[in-house]
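Single chain ahead, written as structure tokens, the form predicted on its own.
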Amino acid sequence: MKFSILVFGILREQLSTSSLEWEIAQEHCTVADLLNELKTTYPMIGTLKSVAVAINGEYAIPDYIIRPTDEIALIPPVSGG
């Protein structure tokens, strides 16, 4: 299954692109199932205190199949004042 996926905040910085394309062998991947994988391949993922995924707009629960129309979006946490 292949996904593209937009990304936002501090990720968007170190990752030089607002989206990617990636793609998941197995048939039906969770939105956890695509957290682990992109932080194997970006570190820095894993380095964050959270990083929220947005399914066609609204926040995504863990265990929420991703179907390949889905639109996703890795949301970085938010500092401000």
Contents of the next structure:
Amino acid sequence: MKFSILVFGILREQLSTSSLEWEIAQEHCTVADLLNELKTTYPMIGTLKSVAVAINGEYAIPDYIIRPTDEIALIPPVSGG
Amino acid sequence: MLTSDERLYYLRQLLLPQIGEAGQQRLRNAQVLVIGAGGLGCPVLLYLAAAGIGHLGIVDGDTVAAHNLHRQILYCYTDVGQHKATVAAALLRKRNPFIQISVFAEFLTPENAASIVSGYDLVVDCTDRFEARYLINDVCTELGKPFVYGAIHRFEGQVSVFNLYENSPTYRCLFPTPPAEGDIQNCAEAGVMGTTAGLLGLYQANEAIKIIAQTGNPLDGRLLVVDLLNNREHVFLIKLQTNKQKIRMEKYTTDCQTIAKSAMRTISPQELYQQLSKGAAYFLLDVREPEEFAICHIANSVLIPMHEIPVRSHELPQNIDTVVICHHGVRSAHVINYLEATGHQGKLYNLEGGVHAWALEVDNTMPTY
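Alternate state requested, the form predicted together with its partner chain (shown: the form predicted on its own):
Below: every chain and molecule of the assembly, starting with the one above.
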């Protein structure tokens, strides 16, 4: 399955892009699986204790099973004020 | 009842069908606490005062610094060194003599939070530290107060309204666990444009006015993410995920932790300086961003930004001890954890306190940021 993922905040700089294409081999890929896969390529994601994942504009829980047409967004916390 | 002077002051917004006499009266009766009088807090305070919020509280223990002035538009150059909350209150009283302002020239702490917040109907979170954000979330959840959240990163910002109703989500529904200290850069480290702070602060003020005047659709259960470089706005739905009762029970124990560094080799700036002076050979790996490296770096250090480490780790020599360097020593610790987990052979040392500590302890001529 190939997904396109929008990224925000500090992840934009850490991943040097505002969106990325990601291919995953397994059929039943949950939000948690996707994050784990991304972490191996992008260690920065692994170091964040909380990254909100939104699917189709809605906050998604870690157990959510991703479908090929889903629009994914990674939203890290932001502290500046 | 509004006086004739007040009526004249608010005339143009009284004409709005969404505000009118009833809305203006609600604004006048409202008690709003603005926590943080910095980049976000300045526009929030300026516009809430101008809109006629009857009682404004300002919480900030900080003093004005020259590097605040490009975005903290309530302060003048002559205010440098003065308490922000006091200076802000003086200016707002001149702008609008019809409102009452309370000054808390102190930082919000677990000790003072409940007593300060309990006197207000609505809180606006304009802070710049996660510790404060989680504290505001938890104390507002405990006391059942709604709060308008805003946060900025470079040209991007987030806005939401939490706790508006009993079943509304909280900040912890979005980010359950506080990041480790130093994981996410704040404005001091990442840099920020004044216009980003201004625009996002105005979104917050606008949400506060809508909630109080009971008009429009506030961002309850929705996170607005604004990308000002590309003029894109995204709205994400958030549902209640956390147990509010649990937050109330735990009494806002601020759980911002630092990452485990127990097994990590470290070297202090002094120690590294002495070793280098004696001719010891180290590979000095700087993992900050190029813009940070351009401001200052230790002589002979090699720049590989943290996010490039996975694809460039083959450039690292394995037969020589490596000192990993960043701004304060947190990103470098993450890089060491990553390199050790992926089989790096040579010894890895974390420079304690990063280049900032190096500038303070070893090289006074080095610029800090």
